[in-house]
Amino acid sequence: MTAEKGTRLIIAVDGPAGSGKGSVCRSVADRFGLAYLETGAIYRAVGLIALEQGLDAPESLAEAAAEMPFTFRALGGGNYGAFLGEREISDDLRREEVGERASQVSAIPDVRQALLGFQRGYGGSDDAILDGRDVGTVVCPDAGLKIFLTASLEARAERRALELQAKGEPVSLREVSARMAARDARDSGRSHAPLKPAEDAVIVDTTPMTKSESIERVAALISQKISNR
């Protein structure tokens, strides 16, 4: 199920934290042989650099975003790793403090502009799936398929709390829920590239779904798009 010669399918998957974007997109990317980019990882990488280097000024953060040696590599078996040069930073990017800093730096227009080209050209001529907050509205507004994954705050907070606790981070559901609500408000309320569904996006509410059901729902949408082109 690869692209016909001379065509390229871009699948944009947007939605708030905890909606299941990452696990769903990694699974379908592996199934359909798609290039995959978690766009949030790019912003988290900038957030990590900001924390490690003590960067606060918008111009310094935009410069770091433009120059960082970031790559997102398939590791096999449906697994992907984020790298700065040869340093794998996958685990670092999952830290809550990095996520918080990423949400802050992603609200800076110059940072977002610095990262647009990388995202739009990702995968070269291959079919690709990108997940994030504004892929369908800003990064790839001409994407062939746009999906907006969402879920209730309660469901998303519970998923994230369990994920973090499984990694040994001592967080409470109340704490995670409060942080997620604040991040939702920040991401949805920013004037530049706010989190919202594209007008032509397919809305998929994963609240009542298991991970497998979410994956199969998105896989069905992709399969239909590939079959019809």
Ligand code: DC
The other form holds:
Amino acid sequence: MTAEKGTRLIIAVDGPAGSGKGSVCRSVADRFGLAYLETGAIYRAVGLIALEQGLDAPESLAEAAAEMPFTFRALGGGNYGAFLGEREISDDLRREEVGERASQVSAIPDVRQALLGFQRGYGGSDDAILDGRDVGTVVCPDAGLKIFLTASLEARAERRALELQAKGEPVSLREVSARMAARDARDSGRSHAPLKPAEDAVIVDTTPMTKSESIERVAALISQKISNR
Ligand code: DC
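Having looked at the form predicted on its own, could you now put up the form predicted together with this ligand?
Below: every chain and molecule of the assembly, starting with the one above.
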């Protein structure tokens, strides 16, 4: 959906790990023809580079973030891929150790700063939906619609454990839950751009919802926004 000049609609969807942001956003982006950016993939790409190149110092990590040839591409059929140059890194990014490292590097202010321009410019003049932790609070504080998607730790850990087990990763619910609780604490407790709902965000608690119910709830909010524009 290409917006009239000056009327670009940005939809910010923030929330903790495992809240279902990715599947909800992919689905509504396809339905409403929105450009979609999973901002967590950018932090995960920095985490992957940190692991592969053994980077540790904040300056080296910020430099890597500023220089990495990251792209996020719609591959058709509601699928998206993350790339460094022409190397597709989508599967690497889903690894638990990469998510952990991403959570650590994302607490470094200079790394966050280096990634702001890419996020703000994403989609050019098209309507766009971005998901992450601080899209509605820091990246796009003027977003036309802000949604905070959340769910209980138990529900999120169960969803993530099932997802990892389906991919053949031998994880227990207890370890996924412990790692997620630690990641929640780090993402919410950091001083710079912590995970928190924007004051004007609509809170959607998906604990009692199926994936398709979450999608329909968010789709209804977007429809309402578009019809009131
Ligand atoms: O959404 P995710 O689990 O893929 O994100 C991975 C990590 O990246 C997460 O632990 C925190 C960080 N992140 C962030 O700090 N800000 C964002 N907008 C998105 C992700």
